[in-house]
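Form predicted alone, single chain, as structure tokens, below.
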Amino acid sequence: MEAVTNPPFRKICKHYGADVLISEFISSDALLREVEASKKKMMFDDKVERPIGIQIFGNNEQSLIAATEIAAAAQPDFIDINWGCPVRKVAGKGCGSGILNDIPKMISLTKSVVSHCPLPVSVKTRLGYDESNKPVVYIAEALQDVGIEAISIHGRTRAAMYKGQADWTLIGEVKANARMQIPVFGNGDIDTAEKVVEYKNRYGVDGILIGRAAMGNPFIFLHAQQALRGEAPTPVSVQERIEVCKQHLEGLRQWRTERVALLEMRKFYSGYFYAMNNFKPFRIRLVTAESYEEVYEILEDVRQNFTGYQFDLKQQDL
């Protein structure tokens, strides 16, 4: 969730019902080099964003220990180790899910982080490296034994990247393991509130992580909370979507440079206005807009053209 889960978007997600927030993942090596962009990723609003975890990644023991100490000094609620990112520039260096090729090292590095961290430590990982190597049941138990206090599992291997359908079967096996005492969270393909309830009940997990489905659709947290309580979903009007979209854009404008914020916002428009019939011409205008003034003009056109638009509640989420 690089360039997604920054403070402007996290605050919106929190407002709509996200229980726990996670920072963008941060390179341990970059923290040691005092790279400003990486240091900035540790910033959060103490009054709004708790509970929050700072997520780090790396594959060198001393770097991870030092980065953990730096991150802990920012006083989040916990530190999360990313053993799950599958992208080549991360996994190819033995970081993220690349560590799944060397389970003993994964366990050893995690133990070192836990032993040097004054805060609770959690781990995000995947089922294994590829279809022939999916030892996540053993991994979860071993990580618990070295002291982590929660584990989040994405239902794909590193080799699968984000292709195909997430397999939650092994996530369910981890949770069903009688030796597991720590919370187990599931992740992968949760794109509707109904799936939150269905997967939580089917696999018995302690919680659900929502990532890509929240991009431009923070309302999924509202609908998930309602579904978990057995309530009907509250429709999110076009007017509200426009206002939240503006809030997000303004937040990015303050967090990033104006030009970068304008470009980064483009990946969110489809989510904010998902399932709106005949919206494609407006989306094209939004993702090609070259100024804030132009974006606001387009959003005003959206307001005028879709006033009173009735959403199909079954299509409220991605």
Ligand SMILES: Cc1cc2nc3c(=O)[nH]c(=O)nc-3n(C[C@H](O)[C@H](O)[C@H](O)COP(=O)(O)O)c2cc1C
Given for the second form:
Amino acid sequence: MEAVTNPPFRKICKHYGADVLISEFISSDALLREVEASKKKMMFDDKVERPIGIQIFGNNEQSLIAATEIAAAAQPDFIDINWGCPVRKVAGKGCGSGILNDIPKMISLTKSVVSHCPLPVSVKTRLGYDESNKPVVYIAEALQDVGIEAISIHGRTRAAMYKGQADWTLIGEVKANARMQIPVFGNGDIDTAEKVVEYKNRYGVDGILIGRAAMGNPFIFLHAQQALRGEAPTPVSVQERIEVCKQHLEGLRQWRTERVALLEMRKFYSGYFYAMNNFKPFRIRLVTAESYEEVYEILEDVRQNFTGYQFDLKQQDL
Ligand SMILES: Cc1cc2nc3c(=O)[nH]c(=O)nc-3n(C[C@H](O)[C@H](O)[C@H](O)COP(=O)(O)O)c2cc1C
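With the form predicted alone done, generate the form predicted in complex with this ligand in the same format.
Entire complex below, previous chain first.
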């Protein structure tokens, strides 16, 4: 996820039980132009972050092939093609889910990537372009036929952006298709460990991608793994949340510039301290803090005010 799944946060997710990690999406055109920020997005810690996929997006065959070769040289475990992003500056150029109104091109570009990639290739996509056009069952088969080795499906269309509820029924149909041999992963609106188990059982998918609900809440992976094993969730203490939040902040501080890290961290605080009554004043202070010293002082106040807080485990995941 853009500006979310960089190495500092991925390592935390891995620690708490995420099975597979994926980079932020990377523009194939930018990789070709050797844009430093894009090259940096390919980096990962070889010792900790495996299995990992590098995700690329684009619409031009030559750029996609070149980017595939560049990304494969960084030696991830697989290359993931983003045919799912609905944001206008991406999809408007025929990248991401913008390709979903030209399925033949989606298939031929994917085929080119597969044939130039020494590593397994996977695809992340959506149900289709809009409500009247949701050919994901066909798309999944056609992409399997050109050689992808896994598919992840977000249960919305391009037109839906992030509106409404994700519809998992078509994801279930892709999985139930007797011709499908490759792993099918479902995605969209999974925000509790219970839902992981419920959706996995109901739709039979081989795995689940958790996006927004993991932002500041990497503990959802721990609880999901426990729920999948039929175990009760282990509460995560306020002290642990503070420590992990600090680890994330410090990791980001080294990964980004000081100022950018301070700002980027703001979107994670409510996740780290979710479901704590009377937290709002602290959250407001955290998201308006202008220095690291200030953030540390607030976190110390959080520790003093909330140590021993009893979480309602039903509420614990977002
Ligand atoms: C801030 C943000 C950045 C995202 N960046 C990416 C990305 O780079 N690549 C990708 O495949 N999906 C990206 N997504 C989409 C998520 O991976 C996921 O498909 C979507 O949020 C639905 O899943 P969720 O309900 O679990 O969040 C992004 C979503 C958000 C909110």
